[in-house]
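Shown here is one chain on its own, the form predicted on its own, set out as structure tokens.
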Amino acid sequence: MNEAAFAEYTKNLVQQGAVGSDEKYVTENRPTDLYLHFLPFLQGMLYVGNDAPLKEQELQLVQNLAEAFSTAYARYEDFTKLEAAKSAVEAAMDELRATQSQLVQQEKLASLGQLTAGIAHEIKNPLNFVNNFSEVSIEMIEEVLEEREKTRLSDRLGRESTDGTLVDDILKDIKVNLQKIHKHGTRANGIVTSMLLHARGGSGKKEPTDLNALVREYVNLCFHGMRAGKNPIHVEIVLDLDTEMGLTPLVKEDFTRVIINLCTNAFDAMRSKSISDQSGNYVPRLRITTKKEAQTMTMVVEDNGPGIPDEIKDKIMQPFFTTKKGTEGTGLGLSISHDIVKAHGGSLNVEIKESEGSAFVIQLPIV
């Protein structure tokens, strides 16, 4: 048979085995001296051409054949699914990561945004003291070269020469004003370090790290930042440190992320309780506390705002949950916090009173 009558031949089988002929296994259309088999699967047809027809149990060898072709057909297709669907799991998670990293990298410079205030605040006193120590200084290095001169001139008068224990006690004063120069320039130097720090990470290696200080530093520039940002409010603040805290190991620049979103979650919270109230004998109030036990720190973030119903408990620390309305906040903070400390070794949990307010709870290992 040549191309075309073999296509025709097959035509007029598959339209035979589609009207579910009885002579499914043997057509009487076929070329001289030869018998072929039709058999459908699933996929297809087997084709099988002999020069007799073939016996029932050899039919069922080939119907045999034909499921087990079937079969291994299609987990062929099964496993071509696969490997798309596999590829297009691996793409979509690799930009889930990209997209993941930006989302964070958006947290960490909007966490920076929220403390420019008040980091501008912080720059501002130790540079003021700069300025006016140096003004002063200035001053005092007039007076002893007037002093100066008035001694070269006594000396060519022959007089009595000046009082040197003026001279000393401002050249005295000069080193003092000198040394509180150095402490506020290296202060505020301190301040733009920690904000580089924020803002594009560090080494990632833990260091020992003076907690206490960092707690005061960052819960000052965070409440500085909420008092000039929109809608200030007062809060009491009360830091609770533990003197025999020491060092704790930790990677500084991922945990003031840390501190940053839980003081500002709470400043937000006791800003709403502050609008809802009504009586007026609401004082907001902000407890940090830090403990050293045996083999573990922990630290309390309080506030005495609204609390946290129930009922969303359970989901205030997955990526992307929040309470607050339209572009007010990403859902990312707390989430995030969680992710840092859970890197640290420690744990991240929530105590909450209804309408008394919330208590997160840092433990981490110390050694």
Given for the second form:
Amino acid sequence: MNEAAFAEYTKNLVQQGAVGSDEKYVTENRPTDLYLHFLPFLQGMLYVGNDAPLKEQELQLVQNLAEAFSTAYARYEDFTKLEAAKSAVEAAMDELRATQSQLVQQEKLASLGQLTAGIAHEIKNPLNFVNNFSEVSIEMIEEVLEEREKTRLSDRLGRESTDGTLVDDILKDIKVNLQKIHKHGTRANGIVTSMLLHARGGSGKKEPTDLNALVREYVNLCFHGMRAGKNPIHVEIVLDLDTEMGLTPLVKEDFTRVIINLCTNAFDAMRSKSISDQSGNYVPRLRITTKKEAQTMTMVVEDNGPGIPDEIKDKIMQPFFTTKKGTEGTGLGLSISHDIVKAHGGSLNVEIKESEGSAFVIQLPIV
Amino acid sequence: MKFLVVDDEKDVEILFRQKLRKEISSGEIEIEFAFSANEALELLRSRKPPDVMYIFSDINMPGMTGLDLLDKVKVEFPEIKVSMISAYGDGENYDRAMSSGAKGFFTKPIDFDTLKEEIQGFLNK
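Show the same protein again, this time as the form predicted in complex with the partner chain rather than the form predicted on its own.
What follows is the entire complex, opening with the chain shown before.
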């Protein structure tokens, strides 16, 4: 580059605002006795004025300097780009985290949705008892009042009083009925409480839990949810629960979702087999086994549905992977179940018996 | 005249005994209870000939369902009448019960006035 071109170049830089002023770069009005040397590099230019032309060796030195500048500039630019890329990635991560927690919340609500019909049934049962027992108690109180009236009449007529034991018996029955009403009211209340716990999320802490009771309650809710939902199927439910189970440390509201997800999947799988079955001999069967060992407990949720094809076996635990059509599945059930079991320090694995259904095996440490 | 009520909810016994206490104390009817379909079948098989004339059974029970019980009773004891009592009045259950030979179909909560009419109608025959 010659001197005139350089002067033009610096002017341009000033116009573009890339440098403050051309004062330091001016080549005009320079001491006329200076020899100028221009050494452009990728991001700029080095120029050196000297009272004599630089020798080959000196020029080489300045050239090396220009290259060193170039490298330093490049490093700096890389660093700036990296910073920009980093903050872009961080923003994307934040967004992803927000989306993820939304999805987890949605899946939570979806699993609650699957239970809605089961919960309705479970609340309706005790409510039926509350209604029937209070109704019959009213009838009995009327009977007591009639008996009392009879007694008063006989007293007035100077006749012998009627036997008081009938009234006593009825009163005892009414007492039993009120106890039943209280029992079933408490039962309905317990169901609503555990439903709220499931929807809101509880303390998030592990508590010693009667796993067998949890299995009974939630399998029952899932079953009735399925029965009262779309396309119900007849399922034989077999609970093979270890009576020596004792208490297992569990985050209840999380672990119930695992039970719900596994049962719902099993029902869906068996429904599809039930629809395609031609023999008419297919009896859908859901078997849940719990077993306590020295350090671990094992829970197996086993169905006799169509099983899982080999080619998707590795994918079923991945988020968003689903075999269900349209909006029927979020593709998050198994993935979240897997995460929940992992957060308990355990493992969730699938065992597939070719054309004999699938078994999901959960292992959890007890201590 | 002996009736058998099958339901996995045990409190159903107290409820039936109280609701039908007049009919029971007058000796008009007798009621027995079974808390699973299997228990009901064992009860029927243990007496020859079975003295139960009419079964009221829940449908959704753990283990054998009321509909399976209905099928078995119709084969083994065709002379015994069976009506279903279900929390779900869905068409599928109703159709299956009726085509399997159920006499009636009641939905929960049980309307005891209707149930008593059914029992009276059966007694008067």
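Numbering follows the first chain given and starts at 1. Note that the structure is predicted; figures quoted are calculated from it, not measured. Each form is matched to the other, and the largest set of C-alpha atoms that superpose within 1.5 Å is called the rigid core.
**Q** Look at residue 77 and decide if its Cα position differs by 2 Å or more between these two forms after superposing on the rigid core.
**A** Residue 77 C-alpha, core-superposed: shift of less than 2 Å.
**Q** Tell me, please, whether between these two forms the C-alpha of residue 140 is shifted by 2 Å or more, with the rigid core used for superposition.
**A** Yes, the C-alpha moves 2 Å or more.
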